[in-house]
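Just one chain follows, in the form predicted alone, and it is written as structure tokens.
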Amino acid sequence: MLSYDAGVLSAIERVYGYEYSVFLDAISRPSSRMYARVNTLRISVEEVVDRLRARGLAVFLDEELDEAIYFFVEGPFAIELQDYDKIVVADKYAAESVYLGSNLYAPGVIRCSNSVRVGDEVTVVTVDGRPIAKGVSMINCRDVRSVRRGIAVEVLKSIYRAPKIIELPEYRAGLIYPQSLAAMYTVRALDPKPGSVVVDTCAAPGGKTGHIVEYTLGKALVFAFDHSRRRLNEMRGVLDRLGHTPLVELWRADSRYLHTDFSWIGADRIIVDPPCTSLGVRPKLYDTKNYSDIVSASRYQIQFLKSASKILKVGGIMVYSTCTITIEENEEVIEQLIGEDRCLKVVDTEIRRGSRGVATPHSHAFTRFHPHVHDTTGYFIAKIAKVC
């Protein structure tokens, strides 16, 4: 259930006009493709595909991105709630994964019926009681508060079905990383070179940082920043699994102040992928947003860009990306940035997929991915050059 106030709906309508209801319907469902990026420092794309197909998985090469593979998402299938004494309630983020067929892990369990025991057939439901999957309980409900790791429910049937990527041996071995198609284009737009200095300003959980390492063949000097100690620890785990830890300098820092705390860095390339309202993320089983969230996010985002621009070398490139769709957080943030700094110029992303931006003077140079048009996450990418 999407709970957006009039301001949020107006912001969505500003982008999509009369199609805004089609957009809202699209983000309540998953894309028809689930993507992963192959870690080409460890294995070739062809070898990964051969390994997966040998085990009977239907996997395909993307039409344009050499490092991208995808699986089709099947569904929807009907899930009925029959036994009210055998339910497990999942939180928002866990539920959205279970909706696609992932197992339910213990940290994502909010509560469950007291009668649930190991081996019971159970129904996984959202916090508002909607059934999304059937499976087998791997825990006793009375122990749920003490069990904070491992699988709580092995999912056997869900509304949508896709391979459980994080349980594949290729994932565990660091050969693949689940990532949306649109997000992969961020590093493509950045186009970092071997031997260059590259900064990822809001780096956790590490998907784009890992992509930078692979794209530059492990030959760039990569700095990755994030303010959250917990998220940085999780990112270290990701980089360890991918084998990239020795190739990245990880720093805990507030990226709004890189120009003062890390003024000695002269970056050739910078990614700014800041916190946003995430309105383009799908599937959404429920979401609550107020227009004040959009306003706050846009004010926050410009701070990251201004700081990053000060450690960018003349001739360097900065790429800004978000997984949201509002003009306030995307086009208008960039227009404000370049309006206040004559040394920053918008350049074309040179991405052939997706659509151009909307409603502002430099829209022709931006890239947008629209869920109901491109069957992807809702996403925005802008590319800025420092010319003086």
The other form holds:
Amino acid sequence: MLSYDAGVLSAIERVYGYEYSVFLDAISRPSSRMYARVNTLRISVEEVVDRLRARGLAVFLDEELDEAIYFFVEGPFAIELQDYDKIVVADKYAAESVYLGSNLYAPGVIRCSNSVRVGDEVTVVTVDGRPIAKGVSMINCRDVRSVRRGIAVEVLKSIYRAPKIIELPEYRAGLIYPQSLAAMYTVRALDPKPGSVVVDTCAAPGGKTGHIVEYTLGKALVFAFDHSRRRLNEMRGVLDRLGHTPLVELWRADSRYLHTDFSWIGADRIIVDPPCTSLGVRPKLYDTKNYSDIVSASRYQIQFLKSASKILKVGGIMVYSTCTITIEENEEVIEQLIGEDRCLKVVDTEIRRGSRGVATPHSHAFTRFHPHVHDTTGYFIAKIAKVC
Ligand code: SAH
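Go ahead and give the structure of the form predicted in complex with S-adenosyl-L-homocysteine, now that the form predicted alone is out.
Below is the whole assembly, all chains and molecules, this chain first.
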């Protein structure tokens, strides 16, 4: 159930041409692999793999990225809804995890059948009534408003099945962090060095910040910014679990104004991973987007880049990434940036995976991951150098 207006559909068609329906089909399904990053400051990849295998999990090492491990996603399995089933309705975010076999947590419950009691068999459905999983209720429906945390439905069968990573002891101990393969290439492209100053402008919940800390062996001065209090709180939890809290300067800021509010920072490396239309994120059970979302996202994105470029040292490197596929939010944002500042130059991402950008003069230097081609999130990475 993707409701995209004509402008969004033509933005997709601009990238994928007649394959655009194959793309839409791919984002409604999960990738066949679910990735996690190993916190190499705490444990070796081999040791964590041994521990997970001892737990009976089938886990594999990525072919190229040393810090990446993955599990296979199984499915699809049929989940049917009978008239007499008791139902629990999950919000979009929760439903997309339950679809992959996660348990349903209390904050993700929108409503449920009045008769649902602890121990009942229930069917988890989306807001538009599609069944996605069967499980056992851990709550009485009448208490649902007062229960704020914990598992609401223990999922036994779902359309897709992948390990419940966030319930693993290795996750709780901060040894692994779920992250898409494509996202891991962002920090790889950045290649931050120990002893340098690194800035993450849109950092929460901290996936890439954590990766920067590990990649620099905890020896870089890392500044991480985000504007959302809620997401910063989540990020504090992530950094605590990973053991990275003392290694990151975390600030609440509007990163469109870093050049005025934090003008004293001189960064060697900057990541700009701004809000975007997220068209590449999968699996999507439903989504609504209008062309105006693309236009406003791209205006916002260029502001982050311009501000970041002013706190970047001469000789410094900035990496821009998004989890969307529109040319408007990707190649064209970068072309506009470098077109307006002669000191900024595109350099090759030097990523061997995925494919190159599309449509614009510097597209050969960018990296794209296509969901239906590379079996990943739809993702874009560009690398920019400041030369004067
Ligand atoms: N880099 C993160 C994901 C970032 S998503 C990771 O890898 O985990 C984009 C983030 O941009 C969101 O957390 C959002 O809160 C933040 N954001 C949105 N507007 C912002 C602004 N004006 N200034 C700083 N951060 C902003």
